[in-house]
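Next up: just one chain, as structure tokens, the form predicted in complex with its partner chain.
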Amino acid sequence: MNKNKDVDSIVVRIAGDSGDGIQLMGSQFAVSTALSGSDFATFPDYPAEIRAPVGTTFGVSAYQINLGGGPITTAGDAPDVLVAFNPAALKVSLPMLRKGALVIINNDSFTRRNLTKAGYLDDPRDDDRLVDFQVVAADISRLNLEAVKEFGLSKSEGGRCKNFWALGVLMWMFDRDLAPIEDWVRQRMAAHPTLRDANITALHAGHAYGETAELAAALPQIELPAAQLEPGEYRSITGAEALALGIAAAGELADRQVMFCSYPITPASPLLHRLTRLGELGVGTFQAEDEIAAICAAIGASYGGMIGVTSSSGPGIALKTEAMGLAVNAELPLVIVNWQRGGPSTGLPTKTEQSDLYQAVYGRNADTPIPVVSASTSGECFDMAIEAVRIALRHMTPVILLADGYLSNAAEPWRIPDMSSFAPIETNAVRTSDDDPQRTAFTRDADSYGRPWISPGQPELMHRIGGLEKDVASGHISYDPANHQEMTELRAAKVESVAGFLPPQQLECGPDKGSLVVVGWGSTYGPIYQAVRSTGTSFIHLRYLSPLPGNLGELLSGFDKILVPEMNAGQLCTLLRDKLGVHPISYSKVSGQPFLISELIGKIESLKDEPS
């Protein structure tokens, strides 16, 4: 660890044990980094276990955060500092580490049995296997035990504030206030007095740690540039955060009552968490009792005249998928949030993937075209949310938002919005100039082929909608077969319409024309975007993929080569080659991690060399 002063952003891990408490930890140091005007951006990394076994590699939880001067878009590459709550957490975090890194290491934890645990034959604080690294090994357990040992708690309890002590030491690292910190804790903790004051004082004894250990001098303070942030109101948001706001502010805007029905799977849930807590600004939440039942109460939910929003991941999407044929069909609005996750099937439930673009694109039986729209960072969650919404009121159709499990988890500054910069979403007016109500409810708007959103309740416009296929104009069902090519082309020109109210596609940087573009989708924005500045390429990043806006043909024809990373085996590919006729280079990773900012550089320059 060679920085300190004259250093622009610093990546921090800290990473143990499933029950040590580290998301915690990470998550509280992320908002003390927000207060003190660092950008930054976080990557929570845990295991698919509840607790796994103590002291085993696969029960490892860590949470990386990057912070600095900024632009920040990535919970950074290669770590700066680690601290490893045991044998099984260095192990597991050292191959990804900057040389020169500081390593603080609990040396309580480098028990025999331990080490063992970890898969260590030999102890590797006794070899070679850490020179390159600044190691400080503080008795981490034991300190913080002795600090806490006037509150009588058991040894167990008493354990459990090490990670307030831990991040104490960072704390004095960074130079910190800690006031916010201890005022979260004696909010959270009010109803066990002893719990709080014991940890209170870990983080004290961590942070006076710094100050006086002998080890100051390996120990540098570090200060880092005030981010360059545009001006105005920041908070820190993840994107499940964002995500549920975006949806409330949809319904402020539309005018109409929200109803979110979900079941919960990882990456998922926290959507749903969040959701429930937003009441007063006319959401429900209802939890139904599989994937199925929970699209299905949504479209119910809309066809009553509430915006009826559902949410999963991948394997629960494929549940769903029938029943999207269904709202597709009868023409109802509705949103469809996917958390992408590491598959096949159950896969890798808590690992980040973007693998759900061809289900989401192509995944459903007959011509069933849905819209398609994707966010690319945590707060841009809010911004899509609102989209889809719109998309879905305006076209009367159901619309599939993609996230992903990085964004879900992942927090980062972001600017508040002013809400009067957003136009209201308007819902498709009543024709009443048929005067049979089902033709009524299926006279549709010239531009967006959406008919208008008429629920029970309303007197004089009974009629009925379903599944079969219906008549073009009356709305009756209908078998011939002119009605049905025609009802066809219909449901392909109305997600096509969608095309034609977009902004026309912008590039994020670089020149508009060239030998090389980068194209992007989803939550690979961060990486690519570093990767794109600092080798000065030019980089488009997709929101909406069905349709895809209407002017990237052209967009993508100043360019020689076109390069997409993708966390999938190349999904977005087909896509351009199906849409565009273009014949897009596939930079694939599917390793449930996102990509490293210097992997995509070496994959751009490498590009570059090549003749085209």
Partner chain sequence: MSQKLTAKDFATSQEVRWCPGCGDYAILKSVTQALADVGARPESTAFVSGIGCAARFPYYIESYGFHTIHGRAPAIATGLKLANPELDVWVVTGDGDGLSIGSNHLMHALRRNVGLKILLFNNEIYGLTKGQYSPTSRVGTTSPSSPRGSVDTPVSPGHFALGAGAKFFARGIDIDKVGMSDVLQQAHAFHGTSLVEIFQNCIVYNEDVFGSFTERKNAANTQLHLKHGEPMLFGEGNDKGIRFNPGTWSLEVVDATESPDDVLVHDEGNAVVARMLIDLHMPVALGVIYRQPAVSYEDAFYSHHPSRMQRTKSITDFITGPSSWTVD
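Same protein, different form: I have the form predicted in complex with its partner chain, so give me the form predicted alone.
What comes next is one chain alone, with no partners or other molecules.
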């Protein structure tokens, strides 16, 4: 990497022990990237263990960011810059690097003890393992402690400032203003003035090191073009933040309070954390004692006239399944957010996957269909949260919103929307009739099959609901065989009716006919988008998974081959065969890591070379 290099985009990876403040360092660098006007996408990669042994590869925490002029939709295939705080971080990250990458290592951490814990028999600095890279070996720990010595901190307390020292180096490399980070530190650490001042001093010391090292041609300064983004006001946002704001916005659009009921589980917990800060927007939060209590409380909130929302990941969604059937049978609105992770069981709790599609579409007892939608990017979590609430209230049904661990934590620039562009979320009106209140409560809309949403406290509309099968007309309990047949068909028709309200499926890019189309869903959007742009391939990305958009079958019929890349064992392929009778080509990845652009390009090119 040359000094003063001018590039279109660059991938930076920061890695260290889970106690090194890697995610904090990365998120602050992402904020500075947003303020600089660059496009970017991030990938925080957490260790699965709560606290793995210090210095081991199991405990490596990493933060990767791809930044530049854009359009940038992934955190990048191969890092151009690596900051490695210890030997374990170097060992985990080295196979990912692009040849010629800049590697900044914390020289002080390469002790015999740390090398052994990382699984190195020999010091990689002394052989040819780093020969293909530009290596800057900085005494980060020592230089950081010298910088903060004046504050009288213990060695342990002072050592925790080294992430800001390293951040200062990166800020110099990319010619960033330190003031926003200083302001954040002052606000975050206002109650601890000594630590506040020590971290700001470490930040400036790292920045000064960058200037000094540059004089010896050790470090480059990198110039990046400004992103060509649509005009508007932007902020950096993660999927958890966007979905929280979307839920709050849906409450405003529906003129209803929101009640979010959840139980902590990785990677769903950040949504609860974000929503607890939005009480002034009419959002209530409740942390239940378990997953079943959480969804039942959310159903109770919906019965009471609030928008009930619950969230979990796959194992927790399994526990919520019985209560989903209650909401279906009671015909109450409910939004269920599933942040998918690697499984089964505890599996890979901090790694991403898309393996809950079967669970969402098919995974309940009896014939209990539920609409399923998904978000494709961190920012799109906002829009799909609103869409999930809109469907739930219009059709009076639970709705499952699929996201995943990658989207929860990944950040991107997000244009703050004009809320006047969103239509109000309406509910079904109570029909005036001479019928008794019980029948009135179950008089369904002819198009959506949604019944009126009648809250308690209205004596003239008092009615019975529950989990037992009801009479199709009156809502009274019924064990009549013919009635159960009709109710089963009605529940299916209600979900199918959602398709009539959906926009037609569009191509993301490429011609509407040809030899090959790539079909994706969820967070695979970013790498697929880059791969199809590179290869000139048609691309369809699905946000509505059950029911599928009404014109999807016709759209797919224009192509000889359908390639479906997904982070599971081929679940969307099964769904497309089941619903549309097509025969897609599955391209699965279940490593807990997102697709690389290069992997997808290779697969697309191989299919193009095959005869149809």
